[in-house]
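We begin with a single chain expressed as C-alpha cells, specifically the form predicted alone.
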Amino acid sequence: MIHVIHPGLQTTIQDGGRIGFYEVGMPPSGAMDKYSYAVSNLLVGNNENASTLEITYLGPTLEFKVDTVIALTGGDIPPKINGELVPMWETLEIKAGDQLSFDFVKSGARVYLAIAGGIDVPQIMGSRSTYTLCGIGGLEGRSLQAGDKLEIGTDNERTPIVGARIEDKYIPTFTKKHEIRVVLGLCSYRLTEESKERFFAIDWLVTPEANRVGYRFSGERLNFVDREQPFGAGSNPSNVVDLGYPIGSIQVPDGVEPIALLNDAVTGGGYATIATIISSDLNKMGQIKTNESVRFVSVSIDEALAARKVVKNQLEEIKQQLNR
C-alpha cells in the first residue's frame, strides 16, 4: 500500500485509454505522454497497459508500506527518495517505509510514476484512467488528496532488475519552444489562405489554460472565408455543422486563441477544426507548460505514419534491451 502524504499540484491515475468509446461522446483519457509511460511500465517489467500515476508541474509526496521497484520517467521535475535526489528513467529500489517527494519543475510538465504491479483500482470501460470532468475511473474520479491509500496491483509480466536503465538516446529533452506536427484538415478550407500560411509562419504562446482538456494558444487573429453560414452551423465564421473532434484536433473559436484539444476533449461540436496533431508528437504536447511557446509544421499523412512508426520502433528497442 502507498500512503498520500501531499498530493502535489494534479497528480492522477492514468493508463493506456479508455479506447472504443469516442461515438457515445467519452474520450479516451490516458496517459498524456504515452511514450513515457510506456517506458515508466518496462523498467518495473509491467505490462503495456498498467496504470501508474501522472504528476503534473508539482509532485506529491507518497510513504510506500512494502518494498517494491519504481520508475519515474517524463519531464524533469527531479525526484527524492528520503530527501535524497534518485535518477529518471532507471529502475529505483523502495523499502517499506520510504517517502519519495520532488523537487520543482525543471522543464516538461508531466512525470510518470510506475510502481511494479500497477496500482489496483477497479476498471471502468476497460481501463483504469481518471476521467475528472465525469469523475469516473482512477480513484473516485478524482485527482489524489491527501490522505488517500493506493493498493499495488499484479500487473506485472518480469521481475524488474534494480538499476535498469535505459540508453540516453531514448530519453527526450524538453525545451520552452517547441515544435509541433500537425496534418491539415479538417475544416481548413474555412480559413483564409493568407491566415493558413500565418497559422505555420508564427510562434503561439501557451495560456494559462492548458490542461488535460485541451491547450489554448495566443498570437493573433485567423480569419475565415466569407460565406452564407449552413443551416445548423451557427452565425459565425469559425461555426461549421456538427464533427467529431480527433484527439489533437485544433480549433479556432471566432479566430483567434486556436485550442488543441487533448485526451479528456469533448468528442464533437460545432467549431472549424483546422489541424490534427500527428500521434507522436500528442506525446510532446504533453510535456509543454504555461507560456512556453510553439510552432505548428504542416506534414503529410505519410510522414505523420512514418513518425508513429520511429516512436513504436523506439519502444520495441527499449523492451529488447531491458529483456537480455
Given for the second form:
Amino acid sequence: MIHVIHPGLQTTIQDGGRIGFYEVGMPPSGAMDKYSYAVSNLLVGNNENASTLEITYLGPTLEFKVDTVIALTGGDIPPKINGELVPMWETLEIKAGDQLSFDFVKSGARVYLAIAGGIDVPQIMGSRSTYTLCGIGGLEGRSLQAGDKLEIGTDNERTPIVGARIEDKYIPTFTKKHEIRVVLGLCSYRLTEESKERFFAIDWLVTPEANRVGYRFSGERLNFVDREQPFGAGSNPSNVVDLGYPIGSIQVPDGVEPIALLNDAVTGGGYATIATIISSDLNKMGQIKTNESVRFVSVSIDEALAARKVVKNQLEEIKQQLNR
Amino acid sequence: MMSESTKVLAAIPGMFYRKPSPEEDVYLNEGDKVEVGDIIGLIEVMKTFYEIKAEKAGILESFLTEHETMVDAGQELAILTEQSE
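Please supply the corresponding structure for the form predicted together with its partner chain (the preceding block corresponds to the form predicted alone).
First the chain shown before, then all remaining chains and molecules of the complex.
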C-alpha cells in the first residue's frame, strides 16, 4: 500500500486510456505523455496498460508501506527517496517505510511514477484512467488527496532488474521553446491565407489555461474567410457545422487564442479545427508548461506516420534491451 | 538579534496574485509580520489556485514579483527575513 501524505498539485492515476468510446462522446483520458508512461512501465516489468501516477508541475509526497520497485520518467521534477535525490529513467528499489518526494520542476511538466504491478483501482469502461470532469476512473474519479491510500495491482509481466537504466539517447529533454508538428486541416480552408501563414510564423505563448483538457495559446488574432454561414453552423466565422474533433486538434474560437484539445477534451463540436498535432508530438505537448512558447510546424500525413513509427521503434528497442 | 533572509519561490508556473480575489485587499504588505503557514500569494494554473505559504516566520521584507504577473516555476516571489532573539 502507498500512503499519500501530500498530493501535489494535480496527481492522477492514468493508464493507456479509455479507448473505443470516442463516438459516444467519451474522451480517452490516459497518460498525456504516452512515451514516458510506456517507458516507466517497462522499467518496472509491468504490462503495457498498467496504471501509473501522472504528476503535474508539483510532486506529491508518498510513503510506501511495502517493499517494491518503482520508476520515474517524463519531465525533470527531481525525485528524492528519504530526502536523497535519486535518478529518473531507472528502476529503483523501495523499502517499506520509504518516503518519495520531489524538488521543484526543472523542465517538462509531467512525471510518470510506475510501481511494479500498477495501481489497483476498478476498471471503468476498460481503463483505470482518471477523467476528473466526469468523475470516473482512477481513485473516485478525482486527483489524489492527502490521506488517500493506493493499493498495488497485479499487472506485472516480467521481473524488473533494480538499477536498469534507459540509455541517454532514449531520454527526451525539454526546453522552454517547443516545436510541435501538425497536419493542416480539417477546416483550415476557413482561415485566410495570411492567417494560415501567421499561424506557423509566430511563437505562441501557453496561457495558464493549459491542462489535460486542452492548452490555450495567446499570440495574435487569426482571421476567417468571409462567407454566409451554412445552415447548422453558428453565426461566428470560426463556427462550422458540427464535426468530430480529432485528439490534438486546434480550434480558434472567434479567431482569438487557439486551443489544442487533448486527452480529456470534448469529442466534437462546431468550431473549425485548423490543424491537428501529430500523435508522436502529443507526448511533447504533455510536457509543455504554462508560460512556455510553441511554434507549430506543418508536416504531411506521411511525415506524421513516419514520426509515429520512430517512437514505436524506440519503445521496441527499449523493451528488447530491458529483456536482455 | 539575528536576521536571515530567505527567498520565497514559486513552486509552479502560472499567474501570481497577491490578493485572494480582485475586490479584496492584499494578503500581505511589505513589512508585515508572517507566521509559518501564512498565505503570501496565489498562483493560478490549470484552473487551480495554489497557495504560496510561508515556510518560516519573520518579516515579509519585499515582493520581487508584482501582483498579476506570469511566473515560472522557481521564480523568486518575495524576500522573507527571519528574526530570532
